[in-house]
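The chain that follows stands alone, in the form predicted on its own, written as structure tokens.
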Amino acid sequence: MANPNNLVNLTVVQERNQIIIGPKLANVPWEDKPEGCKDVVWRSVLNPIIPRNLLPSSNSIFNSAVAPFKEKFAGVFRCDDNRRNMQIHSGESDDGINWRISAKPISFICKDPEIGEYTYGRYDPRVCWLEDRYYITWCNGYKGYPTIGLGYTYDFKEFFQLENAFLPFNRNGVLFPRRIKGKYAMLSRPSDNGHTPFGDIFYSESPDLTHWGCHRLVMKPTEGWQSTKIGAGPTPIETTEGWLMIYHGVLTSCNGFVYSFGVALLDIDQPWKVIYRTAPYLLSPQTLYECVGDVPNVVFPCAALSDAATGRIAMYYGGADTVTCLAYTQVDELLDFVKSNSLI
């Protein structure tokens, strides 16, 4: 299938100090850094871009994933309904900011009813353009156990479900946007059935998107904002320096969990090898919409759009498990920051 985005495939474009290996995206959402801002990541003045009640039935819309589609944008959104069932819905946008989300959850076409049936819910999706289609990964409730669901779509209207990627328990399944040494690759966080007391990021590979193995440890929790657990966020961004992996980290405070996010640079051919990893966070819950909601004190990144021509990156994240927000950065600033403020 031809690339429906009419974008340049895997072209290398250098405009700033570092380069992104990927397509141009001239219409990437963007706001210039506010005057006087010294941070490497800054919030959209339009936040939250998606309110919790955009749908009549939605209690909250957050932790969602988007992608370029036919010169516009499409995505998969976590919409917890007013029964508090966790569902994922498709959506579309002309500009990546104003969204039209389907009132009905995605109904996957699945050859095996054993896999298609779920009782636990579907949540925290990621979307990845890979080869000839959009793949969706999400936390899937199989027989009441959380694992990594995997499916695909060509048009964001029909969705097809494949085999679950891993055994329960697992969360935060994130595909790489191309094969690595001929194998499909995914990041994930093995967990338990609750709010896991551990949380490490692992790398896995597959010849066919069904059989996964060669599991390798990428990163463990360490200290401060990322001391309790960590998990991969958006689809990794390929650069000439390595893979940029935006990830969330959790601190256990006297008042509960606090979710922030940072970035790591992974080796381009062996992504389980970490080159740099931020010691400070990039963004932490500080605004009202990040601190007050169904789950206070959460910023949770699930998607990033990047433009190879300008180095601009727009990051979508959930605020307080309630709303969807946007933040921005430049690839050269991000790489400079992780190199200058690395744990490694």
Given for the second form:
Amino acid sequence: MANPNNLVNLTVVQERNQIIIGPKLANVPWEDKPEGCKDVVWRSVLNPIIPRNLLPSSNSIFNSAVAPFKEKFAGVFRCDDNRRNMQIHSGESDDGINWRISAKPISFICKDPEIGEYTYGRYDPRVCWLEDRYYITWCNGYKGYPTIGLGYTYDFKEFFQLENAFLPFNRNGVLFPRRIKGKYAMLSRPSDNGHTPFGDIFYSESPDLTHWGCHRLVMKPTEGWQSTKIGAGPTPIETTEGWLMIYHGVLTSCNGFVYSFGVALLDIDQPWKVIYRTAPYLLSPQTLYECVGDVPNVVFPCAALSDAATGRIAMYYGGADTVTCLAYTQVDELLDFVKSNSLI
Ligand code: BMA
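Would you generate the structure of this protein in the form predicted together with ligand BMA, following the form predicted on its own above?
Let's see the whole complex now, leading with the same chain.
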């Protein structure tokens, strides 16, 4: 006779299957929520998972993006070197936690060599599996003007660069993992040339990943931890309720910027329409590796891995602009949290 407990478990799994719309990822990095933890997001006990000096020449490795790759994992890492050049490097991992990062920055193949021209570096990459390849977006220092660089790879060995997505100044370009109503879709954060003291999230669409338009406002800064500026983080996660957009928010304290992160739920067909948005943050800089480093008081998420079968989500974020960290949540808890703690 069937064990009723198993039946209950089966129902939960089936319900969860209907929450994340995406592939199963049985080997998603995971640690159970610590006993007694009441938070919806909890940190890995292994943090920081990537130390600042993993490469002989690195000053810091942070704000980085990862994706499932050939039953394992691969990614693009922000590595600032010991001359303080900001660069992006590829990396691979068997478990999503221990990473082998290439010593050399990514060298993009460009059809038109002008596309590859940049000064002052590349930083804050995102990686997005879309249709048949991995797309990479990053903040690209095009002739001294920050904007959204765009490229792709099939194997994390050869990388191809496309036209910059937008005119300067712009940062935090984040692609959606599928076309929406037939169009490629990207979130971004128009900015200025410095440590921008403002910033709203916008949505743009494109028929070909070169020409972008139909720009729509998604959300503005509001109160508290997200009162100065906001920017999209990982590739949005598709759920039956809408897109989960994890995003960073900045507060200006008497001692400078404080970067935390939260989540919003966006309409599935019109993602510029915000259904819910967390009033409290999900994670704010509180540990030593988030509060002490090259830029204190920063948690900056750039990637999330999720498993549709269990609803597990592993989020990768930079700590204090110095190291790379991991935190976890579960999709049903996250959805409950954003619904019951929403500003909207
Ligand atoms: C932003 C970006 C991020 C950085 C953050 C905090 O403007 O440059 O790379 O993590 O500032 O310094």
